[in-house]
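Let's start with one chain on its own, the form predicted on its own, as C-alpha cells.
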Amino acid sequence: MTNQDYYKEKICIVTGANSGIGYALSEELLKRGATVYLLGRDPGKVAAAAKKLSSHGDRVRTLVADVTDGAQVQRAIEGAAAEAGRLDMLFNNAGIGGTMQFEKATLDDWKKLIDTNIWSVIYGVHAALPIMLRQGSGHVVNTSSAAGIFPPPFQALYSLSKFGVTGMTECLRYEFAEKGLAFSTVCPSNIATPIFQKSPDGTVHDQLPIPDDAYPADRTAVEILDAAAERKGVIVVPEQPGTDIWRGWAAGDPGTEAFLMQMAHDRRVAYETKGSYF
C-alpha cells in the first residue's frame, strides 16, 4: 500500500479545519480520496472552508462543535461515525499558541491553552476510541508540537500542552497497538499559519509577523501524512532542525543547551525592542 493509497476512501475527521495546518491537512486527504469533516467553531468560517474545497464534491462534510465542550465533541464524532458508516481517522488539531512572558501570563491564559491544547485532544480521543475499538481498526493523529518534544523560552504555557500532548499520544500507542489502532503525534517547528497572530483569547493581531523560517503549510500536511501512513509514532515538520534540537536537549548536549539560551536572550531582546518574539 502506497501513502496515497492509506487514505483512499477513509472517513476522516480534522478539527480547527477553517485554516492553517487543519485546512491544508483536510485539502491534502481530498486529494488522496479521503472523505472528510471539516470540525470548526464558527458555522461560517467551516462553511466557507468547505466551499474552497467543494471540487472534491460530496467527500466535503462539514461539523461545527466548540473543542473545548466534551459534550459538543461527542456528539459531532459520534454523529460522523455514524453518518459514515465508521470513523477511520481523527485528526486532533485544533490549537492556539502562548509565546508570553511567564510572569505576564494570567491565570485565564493558562485555563484557555490546557482547554484549548489538551482538553481538546481528551475529548476527541475519548469519544473516537469506543468507535475504533468495535471496528478493530482506527487512527488518530493528535498535533502536538517542536514545543512539545523540547522547551523553546518564553513558551512555557504552550510547551506544558504541548508535552502533554505527546506524552498521552505516545502513550496510547503502545497500550493500544495490540488493538488494532494506532497513534502518531505531529511536532511542527514555526509553520506559515495564523497562529502567530492569535493571543490566547482568541485576538487576532494582523500586524505581528509570522517568522521568516516559517514553513509551508501545505508542504507541512504532506509529510505529516506520507509518515501516518507509513504509522509513525512522532513526526517532526520539517524533520530538521527539529529533529537535531530533540535529541541534542534530551541528550543534554551543550551545543544545543548553548542554542536555547541563546534563543532565550534573542527572543527577550527582541520582545522589548519591536513588541514581538520573532
Second form
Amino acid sequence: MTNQDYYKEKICIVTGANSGIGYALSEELLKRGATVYLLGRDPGKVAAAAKKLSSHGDRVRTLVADVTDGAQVQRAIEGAAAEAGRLDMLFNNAGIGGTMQFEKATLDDWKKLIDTNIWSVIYGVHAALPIMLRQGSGHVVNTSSAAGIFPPPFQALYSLSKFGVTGMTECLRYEFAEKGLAFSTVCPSNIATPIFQKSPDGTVHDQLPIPDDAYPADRTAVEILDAAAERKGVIVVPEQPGTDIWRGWAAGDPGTEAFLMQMAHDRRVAYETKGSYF
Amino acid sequence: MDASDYYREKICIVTGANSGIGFALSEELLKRGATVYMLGRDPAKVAGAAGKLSSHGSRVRTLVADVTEQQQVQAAVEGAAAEAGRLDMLFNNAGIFRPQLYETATLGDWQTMIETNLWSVIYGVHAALPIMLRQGSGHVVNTASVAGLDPFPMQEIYNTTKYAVVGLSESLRYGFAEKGIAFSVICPGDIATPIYSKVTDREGRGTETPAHAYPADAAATYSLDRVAERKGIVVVPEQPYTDLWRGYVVGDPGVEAMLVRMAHDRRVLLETRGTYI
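Switching forms now, from the form predicted on its own to the form predicted in complex with its partner chain, please provide the structure.
And the full complex, kicking off with our chain again.
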C-alpha cells in the first residue's frame, strides 16, 4: 500500500483541527481521500475551518467538544463512529504551549497544561480504543512534541505533558500491536502555527512573532502522514535536528549537553530582558 | 568534594520515606551526615520508620503529609525549611506502581496514578524552588523509573507519569543550572522493595519480589554517589537499562523485538494470572 492509499476512505477524527498542525493534517487527509471529522471547542471556529475545506464535499465533517471534558470527548467520538459506521484513525492533536519561567507558573497553569495536553489524549484513547478493538483495526496518532523526547529548558510544564504523551503512546504501540492497532507519536518542533502567539490561558498575543525559521505546517502534515502510513512509532518532524538532539541527550553526548545549557542561558537572558525568548 | 561529603550537614526531605527506596535513601543520607526529614502520609508508619533509624539521633526527623494534597506538601516543606533554617535537598520519591491491561483501566485509575506520581512531584518542586532560589542553592532529586525512559508495555499509566517526571526534571536541570539549583532524576529498574507486594494477582495475592531485583540499599548508595556528581539522569542499576534506553532511542531492531515480545508475554500473563511479575 502506498502512502496515499493508506488514508483513502478512512474515517478520521482530528482534534484541535481549527488551526495549526490540526488544520494542516485535516487538509492533507482530505487530499488523500479520507473522511475527516474536524473537532474543536468553538462551534464558529470549527465551522469556519470546515468551510475552507468545503471543496472536499461531504468528506468534511465537524464535531464540537472540549477535549478537557471526558464526557464530551466520549460522546463526540462515539457519535462520529456511529454515524460513519466505524472509526479508523484518531488524531489527538489538540494542545497548548507552556513556555514560561517555572518560577512564574501558578498551579492553575500546571492544571491547564496537564488537562489540555495529557487528559485530552487519555480521554481520546479511552473512547476510541474499545471501538477499534471491536473492529480489530485502528490507528491512533497523538501529537506530542520534540519537547516530548528531549527536555528544552524553560518548557518544564510543556515538556512534562509531552513526555507523558510520548510514554503513553509508545507503551500502547507495543501493547496493541498484536491486536492489529497502530499508535504513532508525532514530535514536531518549531512549526509555523499560532501556538507561538497563545499563552496557557488561551489569550492570543498577535504582537508575538511566529519565528522566521519555523517549519511550514503543510509540509509538516505531509511528513507526518507519510511516516504514519508506514506505522512508524515516533515521528520527529522535521526529522533534524530533533532526532540528533534526542539521541545525543539520551547518549549523554557532551555537545548536546552544552547545546541545551547554552539554550537555557540564552532563553533566561531573553526572558529577563524582553519577557519572551522568541 | 567526594560523594560522602556532599551530604554532610545537608537538610534533606525525603517523601515516601517509610519503606522501599525512600527508606533506603533516608538511611544512606543519614550515614553520610545529612539531617533527614522523613515524610509520609501515615503518622504511625513514619514514626516506625524513623524509630528504626534512631541511632542517628536528632538528625532523624519526621513530617506527616499526603503528597497528593498541595497545601499539605507546601506546609510540610516550608515548615521543615523554617525549622532547619534552610532546605538543601528535596527527594520527591513517593509513588505507586500498578501494571494492568489498558482495556481494564478506568479513568479513576489514571486519576489516582497521575495524582500520586505526577502532582506530588509538581507540588514538591513548587514549594521547594522559591526557598532554594532565595538561598541560591539547592538540589531536587525526583524518583522516576526506567519506565520513564523506555516504553515497557502493559504499564502505560505508570509510564505516562514517569516519562512526565523525567521531562520535567531534565528541563528544570537546564533551566536552573546557572541559578545554582541542581536537578537529578533517579530511574530505578527492578529494585527489591514492597512495591511488588502491593501488586496483586487475580486472587488478590501480593506479588513476590522478582529474584533478579536489585537490593534497595545498593540502589540508594549508587544513586547518592551519582547525585553528588550532580548527574541529571541516574539509571540504577546502570545496566542493562542504560543500553536498553539508548537502543530504544536509536531504533535498534533488537530492542524493538524485545519490547514487542515483552508485550506479548505480559499480555498472556495478565490474561491468565492477572499480573505479569
